[in-house]
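One chain comes next, on its own, written as structure tokens: the form predicted on its own.
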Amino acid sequence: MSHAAVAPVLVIHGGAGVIRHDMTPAKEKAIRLAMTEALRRGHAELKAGKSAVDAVTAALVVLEDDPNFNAGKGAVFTHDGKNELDAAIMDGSTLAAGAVAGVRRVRNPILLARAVMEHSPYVMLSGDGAETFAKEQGIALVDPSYFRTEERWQQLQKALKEDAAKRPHVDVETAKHFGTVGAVALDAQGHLAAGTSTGGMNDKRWGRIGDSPVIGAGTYANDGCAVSGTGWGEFYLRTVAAYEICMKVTQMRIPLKRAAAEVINQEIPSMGGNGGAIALDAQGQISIPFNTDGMYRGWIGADGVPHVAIYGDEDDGTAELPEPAPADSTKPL
């Protein structure tokens, strides 16, 4: 596909689930400023002419490194009282991925997935042997106690209580609760790129991996489409969630907010599921679909104003986004 000139878009999320009755005026400003700043630092690099992979890496590494989402610094407990991350990045334009899986020292994530892309034969790379390769190719490792935060571990007490309680292991106000950071953006070059990056579901056990470094489910990106996912990572892999949309959007020319609303909100609730997403097609054109009381999110375009939204019932800018206009079928992808 040969792409014209095209404004560079950046578009972020910090997690579905968001529960009003919880945030508190302090915290709510904490994740708007921190959001701001993704975006931000993400934009600088596209007005730059960097490469959408390095606007992706350059928001992400920002949220990792804020303890207000479930990623890096802020990621929620294992039921052992462990912080396991995992962590995804895609270049939409060669296919290239990269990924990670239970690693507990690595400070940002997403560094050593984009690390596994570039400089390893690999797409992911998981545990013990992940943080090696991070040695290697000198990522930043830290003691495990780095991440711990209060509020995470006061979290897991509660489902550790449930737990003893004999509640169902999943309980469904823990699992909104998710916080996976996001981000997915086009370039000047008309490429784009996806990345994800979470601390996984808390008090999850028995080494659980999620959808968020699994490519084609939480994360996924390619010449006309990409997508990060937020919410109940089983169903996103069941579903191959984020592979779903993109495949709507390239290969069935669907919309990309009508594609995107098919996946997140009909075919992931009706199996039980919910969360939400962010995706960006190679027009600029964005949609932010989620199913839940509210979603951190977030995107920055050519005029480089940082739109931020976290409550489902707060304008967020992309509803006033036209719609591109109906692709020519006649032309090849």
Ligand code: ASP
Contents of the next structure:
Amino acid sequence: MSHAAVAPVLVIHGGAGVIRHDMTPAKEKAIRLAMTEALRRGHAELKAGKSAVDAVTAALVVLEDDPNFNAGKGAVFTHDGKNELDAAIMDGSTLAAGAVAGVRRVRNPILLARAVMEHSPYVMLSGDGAETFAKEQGIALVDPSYFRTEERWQQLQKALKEDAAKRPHVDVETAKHFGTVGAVALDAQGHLAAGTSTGGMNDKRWGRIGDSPVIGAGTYANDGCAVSGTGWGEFYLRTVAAYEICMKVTQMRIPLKRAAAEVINQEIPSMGGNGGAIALDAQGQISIPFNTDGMYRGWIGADGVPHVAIYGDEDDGTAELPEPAPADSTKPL
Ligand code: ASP
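After the form predicted on its own, can we look at the form predicted together with aspartic acid?
Below is the whole assembly, all chains and molecules, this chain first.
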């Protein structure tokens, strides 16, 4: 399917579950700056005529390198005191996808996920094998201590104290520390892409893998819709959340905002889960639903002005966006 030239758009998230009283002015400033920088870098790719996959990759590398997010440096710790990282990327124009799970030495897991998509016959690689592939691809490996931050270490200590015996793999405090990063982009050729990168859940055990690297659950893109989720991954896996949103849009022709809200604000909370998502359609329509106190989120459109918001009661500028007219209503989606 080809699209008329469209104005490129990039939408990012840095995780849901923000608690206002956990925030310091310095941290808030650093997060807003990093989100703005990620939007600028991704948008520069789009402005240069590069692909949605390039924009998603560029934005996510910035957020992975920033210690304030639960991805790359600053990832949460496992129960055993390790950092195990997951990431995925999907090209909506070809349905090509790449993902990595449980890697411990890959500095930028999103780059490895992309290499899996572009240079391997597979979709998902895990653990040591994924790192062997990374080495072959010339992707930067680091000592595992690179990912460590004191804040995440203390979050693990707190979770360990909160009676690991009672609720060993998921506790309510843990659920407050989402911080996964994600991006969805629409390029000038009208193609969409989605990517997500995470350290997963604080205090996770037994090689737990969440939704982020699972195509369809935390990450999905086709030619009409792109989604990256963040939240309590088990619920995103069980609802196949990202795919579910996109199928509502492209198969059932439900408008993006309603489709995303049905999954994020109805289906997931009704099952006891929480979190948010960023979603984008082929007309450049943006939806950023969440059912938590806040979500680090941002977007940048044709005018190149970055919009960043954190709290639930903070205007992220998406409500005022005009509903775009279909490019050509005689063509099927
Ligand atoms: N969804 C991620 C996971 O469950 C966590 C997050 O979004 O922060 O691994």
